[in-house]
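The data below hold one chain only, encoded as structure tokens and taken in the form predicted alone.
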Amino acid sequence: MLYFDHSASTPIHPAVLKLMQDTELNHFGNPSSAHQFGQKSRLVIEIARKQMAEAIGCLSSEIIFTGGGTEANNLVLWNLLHQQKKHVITSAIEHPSVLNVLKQQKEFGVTSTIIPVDHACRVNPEDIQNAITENTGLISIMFANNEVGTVQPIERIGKIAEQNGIPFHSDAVQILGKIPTNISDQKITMVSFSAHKFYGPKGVGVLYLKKGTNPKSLIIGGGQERNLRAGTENTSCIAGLGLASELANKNIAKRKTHLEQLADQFKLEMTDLYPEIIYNGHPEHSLPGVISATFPAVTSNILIIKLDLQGIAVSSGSACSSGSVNTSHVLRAMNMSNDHNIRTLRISFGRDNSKEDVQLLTEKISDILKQHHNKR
């Protein structure tokens, strides 16, 4: 089976899995307990906190462990209910854990301005500046888009937020291990991460909270995670996240080059085999190894199913369920027609993919396109 869906989830790193197994066996004490068993677990968590902090360039005290990127986004957004200023500026390409929450919050008096993107999936910082009102309490713009890979002008947005005294949150689950990450260089108040996007376990994530940022807890109970995330910590998953974050930054330049080479190879081969292909996203400001490609001759669900039958996993620019194809809100925001929307694939390469894998992928896609053409 060849796997080309790393933007959705990555396979767990063998070293991470081993650490998690060892942690489950040897560090089963409750981290909140005062005895030695509990304190051994507490130490594991604090080591992981330090690893994550070093991976993104911040203080250990600025790291809060969550159940994933979705929970981290929710923690940020639901805090608007405790604020006087309840207007949010966000973009049309955000993850549902941002956009759907904002829809629900309307009944609680939270308002939002949805900033459009251009045809390359980038927001215009001037649109954000112009959307600011005296009631704006948060700007939330994702760091890099999960469907087309476009990286947003985060630095410019951060300066706008700082100049206007507005907290700035970014959903950055896609970036760790793909591009160098130093949060202290950015003027960001809060950042969400998810371990399974960088070869760690599922069900655990991080919310970076800049020093001096004090939100209220989303999950109420005990006093874990500085009173911000109640519930006994998942020690083994947190340990796995910590190691995965450390490994993500090792040889990052080499990994980035590897992913870029795979993407370049795909585009060269696929364009030769199928000149009608259309590539989406920004040509320069983009994550390495993420390709959004439109195949005008065939719908994406046909490609996905037929590739899967041949042991190749890719995903769609749209959500497929029960044999139907729904248009992607990200591609719609880029002003893509519905016809092209449902004919778009996302191919996201990973650390274990090879040139031979890419060659097989392009050949199989070409074969499917030829078969589909011959049946017409």
Given for the second form:
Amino acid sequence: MLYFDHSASTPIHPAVLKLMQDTELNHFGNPSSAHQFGQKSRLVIEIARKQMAEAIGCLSSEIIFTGGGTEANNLVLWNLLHQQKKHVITSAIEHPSVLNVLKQQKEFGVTSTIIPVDHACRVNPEDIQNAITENTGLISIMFANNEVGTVQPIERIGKIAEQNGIPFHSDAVQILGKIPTNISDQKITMVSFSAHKFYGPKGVGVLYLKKGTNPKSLIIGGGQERNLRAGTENTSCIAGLGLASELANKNIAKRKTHLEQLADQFKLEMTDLYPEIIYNGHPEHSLPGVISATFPAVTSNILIIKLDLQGIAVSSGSACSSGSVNTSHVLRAMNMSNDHNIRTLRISFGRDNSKEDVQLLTEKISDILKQHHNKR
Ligand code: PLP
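For the form predicted in complex with pyridoxal-5'-phosphate instead of the form predicted alone, what are the coordinates?
In what comes next, the whole complex appears, and the chain from above leads the way.
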């Protein structure tokens, strides 16, 4: 079995799994309990908070644990209901946990300006500047796109937000372990992360909240997470997230090179055989190891199914439901034709992939393409 879908989820790091098992066994006390069992669980959580804070360059007190990236994004957006200023500036390529929330929030008086992207999937900061109104209460632009890997001009957007006194949120779920992350270098107010994208467990994430940012909780109950996320903490998952965040930054330069080399190898081998394949995204501002490739001869669902039958996992931006292929909103935003949209594959490499794996992948894809070329 070969796995090339790390942007969707990563396999758990063995050391992270071990820590989670130990935590589950030995630290089952409720972290809010006063006795020693509780105190030990509390300590586990605070160690994880420190690890995450160090991994992204912020204070421990600026970290809130959530139930994942989706929840972190929701926490930010639903707070608009408590604000006077209810206009949001976001982009056309955001994750559904941003765009679908905004659709639903229309009935509560939240309005939004959806900024377009260019053909390389980048927003133009000037468009953001021009979209600001006196009612703008939030700018939310993702750090890097999950389908094509393009990294956004976050620094420039942050400056615009700061100059205009507008809170700036970024969905950075895709970046940890791929690009060095120092939040305090950026003018960002809130940032979302998700552990299962950096070899941690699913169902746990983080919202970074810059000191002085005080949203209201989405989940009401006890006073956990500084009154911002009620519910008994998932101690083992939080411990796993902490360790995974620490490991994500270890040898990051080496990992980046490894991922880039795999992507280069793929492109070289495929382009030699099939020069008509189109690579999407930004040549420079891009996550390492994420490939978005359009295969003009075959639809992505056929490639995905045929590769899957051989134990190889890749994906596409277009979700395949009940036999019909939906086009990807990200690729549409990049002005890609529907015909190319449904022929676009996402291949996202990970730390355990090797040169030999990539070679096998290119061979298998070539075989499928050969069959389709012969049929035409
Ligand atoms: N944002 C982006 C960019 C993502 O890629 C994902 C996951 O696919 C999410 C948010 C949602 O994160 P989670 O799966 O932790 O809810």
